[in-house]
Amino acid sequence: MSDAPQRDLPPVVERRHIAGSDAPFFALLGTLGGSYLLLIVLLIVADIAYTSPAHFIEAWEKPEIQAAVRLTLVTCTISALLSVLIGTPLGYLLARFKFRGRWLIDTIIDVPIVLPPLVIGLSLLILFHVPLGDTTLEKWVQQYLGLRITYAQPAVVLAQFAVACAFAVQTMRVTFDQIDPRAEQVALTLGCRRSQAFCRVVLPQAWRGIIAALTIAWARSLGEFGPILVFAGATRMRTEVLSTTVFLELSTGKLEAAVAVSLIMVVAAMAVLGFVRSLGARVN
């Protein structure tokens, strides 16, 4: 053994990470997120405080507003179903396949989302009245299909669909991106055609996304105003929906009625969103 003096080694200092409290972090998240929630709640409270039950009942009893409510429910439902019908296959193609020009298709789909709503309505109006030889698309549809589009109820659906479908496509694309493609590939190796694999394997897994797309498309159709005003007009008892009712009531100086109709839209939106989301929870 060595007789060399042993030096006292410094004690090993264990360094511990002191995490501290997470309260400031959650306080920041709550403040930033809660500020927006508070804004929405204050908007609804302001509408409720401005009107009264008498104004609400008076607005509800008007025949033109009742007709607007019925037309709104019908057109929003039709446009939402059409949006999901078109958005599901288009979202599937964009999510599953890579092909030349896909970026261009994706960009075109986003155009209705970023364009001002009035531009969409004006473009629809021009589309149906551009000369096509000796006729126009409006006259062709009216002659061969027996439908009047411009300033009629089909124009309401088309104006809603033109914008809502873009949201449905993007929702379905995200849905299919999140579904593992391996189960679909296994079905194909077992002899299924692409259509069979899509219907039997992919669609059952996409129910949540389909319901979300339907919800978003319906809600977007409910709030559509600009394209409807330009392309379908706001004729009482014909093409008037709730969004244009607010405009008509404001233009005649009936602010209380406009606020009451706004609350009707809020109640309708919350009821439909709540129903569809509860349905989605049951399916899953």
Second form
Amino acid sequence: MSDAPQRDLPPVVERRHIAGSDAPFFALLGTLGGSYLLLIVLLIVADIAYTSPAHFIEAWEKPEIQAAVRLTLVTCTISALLSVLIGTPLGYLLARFKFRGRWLIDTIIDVPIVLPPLVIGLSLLILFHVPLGDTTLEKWVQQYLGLRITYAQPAVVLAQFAVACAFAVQTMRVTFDQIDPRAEQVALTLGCRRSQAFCRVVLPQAWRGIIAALTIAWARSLGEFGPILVFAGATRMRTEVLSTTVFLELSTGKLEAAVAVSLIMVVAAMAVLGFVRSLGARVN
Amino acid sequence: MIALESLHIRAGSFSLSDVSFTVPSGAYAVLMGGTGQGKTTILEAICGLRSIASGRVLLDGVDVTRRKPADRAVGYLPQDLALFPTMTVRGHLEFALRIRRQAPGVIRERVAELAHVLGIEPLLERRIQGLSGGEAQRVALGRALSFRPRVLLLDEPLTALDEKTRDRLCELLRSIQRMTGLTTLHITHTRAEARMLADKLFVLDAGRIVERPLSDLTDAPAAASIG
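Please give the corresponding structure for the form predicted in complex with its partner chain, as opposed to the form predicted alone shown earlier.
Next comes the full complex, and the chain you just saw is listed first.
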């Protein structure tokens, strides 16, 4: 020890440092993520345990359920395709251009996401039947397009589309936000019109987003129940989709059949989403 | 010829006013200046990617101020290259020619010529992912040259490259320019690059563009004030 007077020395940073294990971090990630995964698996297992193969086959063999499966697959696919068709240009406009009133468009598009779907169904019903002079939108469409909407199959698609499209728009908007606009600008200097730059440079980069939007819109459409019940009704063999089948079976006390149909929905959803995702993987 | 006449450009909170300079036909001009001075903004204004509040842009004597980027025939190589991620190298070289609906034979010939000059023949069928920095620069340069533009604008094209690749690309740029006589405006930070390439030297400082003699690039005290 020296006798030199003690001076205030700056604290020395200990150089020896051991970061420690990453295991607790991954354990936490695994536990939190796994708990949700477990919940979903338990839900499906509980459904399977509740019903029996006999119930499942019995439900599957009913012609009205087969009709509902067909109508569900067709309407969900149409509304998902329509959603992407509308969501792509709208998402692109919102992502790329700053214009007056954009916040208003943003807010309007969020309405179907925020509102209870049942309200959308009710609003559709009102829209088609509110008097417009001496006619209604329903009558006008029937007269000029020869199409019945309310309580008919087009109402199923419209009810699904009204909600699903908002999700497709948001997905496409995020997709275009993430695509660097520089390549598009260079395409303009190379002689492209905006439409050519969009189709040749932007759209090929947006495939992953389009697949995601298609998946989300399809899944939303499959889950739609309230607006379909209000706007399309639940007429067996006509406007009944799987979500309304579950409701109809449940309301008549056939819990086993409701669960069996739910499982059909799970299988259908997984098959379609798996197919769409594999399509996306191949495109990428 | 590239002529800017009293150009006023506004980009958000940034603005440049009264920008005027002329690059004579066939000259290789280098524009230097510190970061954030607005060099890129000037190039974008020439391309038509920035709206111009007032003033004129003339290319080969033609007023293109109100023309769309597509109608200006400007070959533009941005700093980030902005290659098309879904296309092959060949796709890049063909792109502007396909847009111009050139005959397949013409496109094939032009692509072969460009690939030969740029030394990227073995890369033609490759996607752009995995190209080296120098290769990507050559592809972007080929894309900008493919449609025989009126002028060529290069935004710090060699910054991210190692010295050897940079020197080689400098030689390539110079030889292409001599071969084609293309009026070129090249932004750089690097004096060495400017020394190798410039016929004319412009410096952007505090919103003003001043032409400087090339000797400034070798003269140490004067060089210190250039970007």
